[in-house]
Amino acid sequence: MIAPQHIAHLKTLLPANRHLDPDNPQSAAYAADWTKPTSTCISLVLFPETTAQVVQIMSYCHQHKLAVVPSGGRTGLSGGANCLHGELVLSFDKMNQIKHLDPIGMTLHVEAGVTTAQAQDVAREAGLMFAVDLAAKGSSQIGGNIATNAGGLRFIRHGGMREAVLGLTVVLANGEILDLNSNLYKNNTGIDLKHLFIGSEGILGVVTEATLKLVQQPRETSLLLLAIPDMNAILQLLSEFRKQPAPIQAFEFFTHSAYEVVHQIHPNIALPLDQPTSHYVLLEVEVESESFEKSYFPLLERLLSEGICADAFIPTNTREQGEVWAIRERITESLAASGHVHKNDISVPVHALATFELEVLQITQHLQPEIRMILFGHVGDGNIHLNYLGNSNMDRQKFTSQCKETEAQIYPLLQKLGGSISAEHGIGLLKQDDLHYSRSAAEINWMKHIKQSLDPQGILNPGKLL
């Protein structure tokens, strides 16, 4: 815990209504991300409104070796925002201003607490698009997205945060400001330091502002919901649509088990297909409806006749599109309401997806019926979310133990296939012991050197990632 004299001084750095004490019931929400640990411990929550205030806070914390956890929307799933040892929480809820939009250069300058949805809305009003799209877009914040290098639903078309960030303002552990906030698309003048902080999970510096790259809105898109017999057929489907002239905007998949979980929690969400099967693909392509009918109907007929697709549904209006997307976007929250959940956010080379899924189902077969495997994800870029769903009446310790034992078999498989143990949510607290499955000893060693160089006292998000 932070000593009372330090708490008292930190409060003076901000207006009186810009902090929460641990005994305030609202403070608990700032102590953890969506992993919801059994116990948390914080000393104070501060809500700075400017980069200058963050500088003051970090300078004082550096001087007195006080641990700081940067906090965004806390929608992560690896414990990256969890406080267990009385750390100071630095929340960016009040740094939520849109600083500047350049419609000609197609850039958006924002503070770190701006939500993904806010950035999308402002871009849309200007006739442009912020392409990073997450199921948690209403609460996930740009700073947190940068810290975890968030991907999302449209990664297959536009990439993730690393591709979307042109510039950053970063406050280092000692309070020094790194002004990396360029709106240049091309700047070949040595090492691009901003990439150190994208995906670093807040252990190297605190992102306070960012300049984001916007893209043109697609003229018109067509959405398909396809019933697919297995993962091999999904890969065939992806190959066929990659050959078409219209770019793929999204290529998502979920299993029938995932749909059943959503339907149980949200009975009004129904699958609009006559031929249910084990796998489903949500496919969005940038093509006008008339061109879609001419170019894609013959392709769909062939795929149906060849058995690659068992059934297809094409929404005809925005309401139907929203209902179809709701199935995919409600999976995570429905799982959380259905029992004990343990998640593996992994990625494998796209060509190896079918092999990986088959072996995972064999490895996890012994867990049923107490624990079910629910699969969904951004399959077009190789990202699958493995979800262990345990009965709510199952002993939590037994559930966690069985999940960890199963991971010990799945992670070596990932390593063999050249995959990653974390595609989107980072390492945080939960995956540190398994980092070696995705990064070499040399890589981990250099990560530690960089951490030591930028934060020699280890006060920034201690215990996370490394």
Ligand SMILES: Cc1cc2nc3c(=O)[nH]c(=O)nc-3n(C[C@H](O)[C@H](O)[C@H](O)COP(=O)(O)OP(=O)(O)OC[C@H]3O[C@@H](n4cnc5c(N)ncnc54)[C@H](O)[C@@H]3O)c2cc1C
The other form holds:
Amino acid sequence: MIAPQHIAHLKTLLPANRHLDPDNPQSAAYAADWTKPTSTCISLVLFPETTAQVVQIMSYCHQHKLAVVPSGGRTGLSGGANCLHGELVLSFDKMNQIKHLDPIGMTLHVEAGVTTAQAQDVAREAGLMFAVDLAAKGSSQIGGNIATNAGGLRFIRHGGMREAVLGLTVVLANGEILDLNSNLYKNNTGIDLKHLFIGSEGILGVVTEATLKLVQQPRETSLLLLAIPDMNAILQLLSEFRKQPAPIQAFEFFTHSAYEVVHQIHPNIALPLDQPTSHYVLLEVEVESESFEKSYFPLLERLLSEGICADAFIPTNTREQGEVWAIRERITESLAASGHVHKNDISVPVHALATFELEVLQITQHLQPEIRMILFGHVGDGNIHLNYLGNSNMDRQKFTSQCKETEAQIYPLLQKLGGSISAEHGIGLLKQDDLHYSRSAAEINWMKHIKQSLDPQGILNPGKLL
Ligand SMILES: Cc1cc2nc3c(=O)[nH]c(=O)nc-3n(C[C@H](O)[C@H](O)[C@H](O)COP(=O)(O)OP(=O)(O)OC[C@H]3O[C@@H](n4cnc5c(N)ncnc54)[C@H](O)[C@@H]3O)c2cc1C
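Next, report the structure of the form predicted in complex with the ligand; the form predicted alone has already been given.
Full complex below, order starting with the chain above.
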């Protein structure tokens, strides 16, 4: 816990209503992300409104060696924003201003606490698009998206946060400000330091502002929901659609079990297909409905006749499109409401997906019926979310240890296939012991050197990632 004299001083750095004490019931929400640990402990939550205030807070914490947890929308799935040891929470909820939109340069300058959805809305109103999109967009913040290098639903077309960030303002652990690149598209003057902070999970610096790249809005998109017999057929489908002229905007997959979990929690969400199968693909292409019918209907007919596709549904209006997207977007939330959940958010080279899925199903077979394996993900990027779903009456400790034993068999398989133990959720508190499956000893060593130089006191998000 942080000593009372430090708490008293930290409060004086902000206006009176810009903090929460731990005895305030509202503070509990700031101690944990979606991983919801069984016990949490915070000393104080601070809500700075300016970069200058963040500088003051960090300088003081550096001077007195006080642990700080940067906190965004707390939708993280790896425990990165969790506080277990009485840390100070630095929340960006009050740094939520849209600073500037440049419609010609197609850039958007925001404060770190702007939500992903807010950035999307502002861009849309200007006839442009902020392309990073994820089901947590209503709560996740740009600062959190940057710190986790969020990927999401449109990664296949536009990349993730690393591709979307042009410039950053970062406050280092000692209170120094780094203004990195502002809003230049091209700036070939040495090492581009902003990339150090993208995906660094709040251990190297605190992001206070960002300039984001916007893209042109597609004139129209067409959506398809396809029932597919297996992962091999999904890969054939991907290959067929990649040969077409219209860019793929999203290529998502979920299994029938994932759909059942959503339907159980949201009975109004139903699969609009006559032929249920084991796998489904949600495919969005950037093409107007007229040319879609002309060029894609014959392709679909062929895929159906060849058995690559078992059934297809093509929403004809935005309401139907929304209903179809809801099946995919509600999976994480429905899982959380259905029992104990343990996640492996992995990626493998796209060509290895079918082999990987087959072996995972074999490895996890023995867990049933108490623990079911629910699969979905951004399969066009080689990213599958493996979700172990345990009956809620199962002992929590037994559930976790069985999942851990099983993932200890899955990680070497990933290593063999050249995959990663985290495609997008990051390492946080949950996967530190397994980092070596995806990063070499030399890489981990250099990460530690970088951490040591930027945060010699080890006050930023201690215990996370490394
Ligand atoms: C329903 C659901 C769907 C999701 N879908 C996706 C998806 O498709 N793709 C994906 O990539 N992720 C997804 N996620 C995970 C999560 O939404 C992302 O990781 C998101 O980017 C986290 O943002 P946040 O603001 O909630 O960050 P938080 O959870 O608050 O924090 C995440 C990490 O960032 C650090 N941090 C936060 N703000 C700052 C800052 N200003 N400066 C420095 N460090 C900071 C924290 O310390 C922590 O380590 C999903 C989560 C949910 C619940």
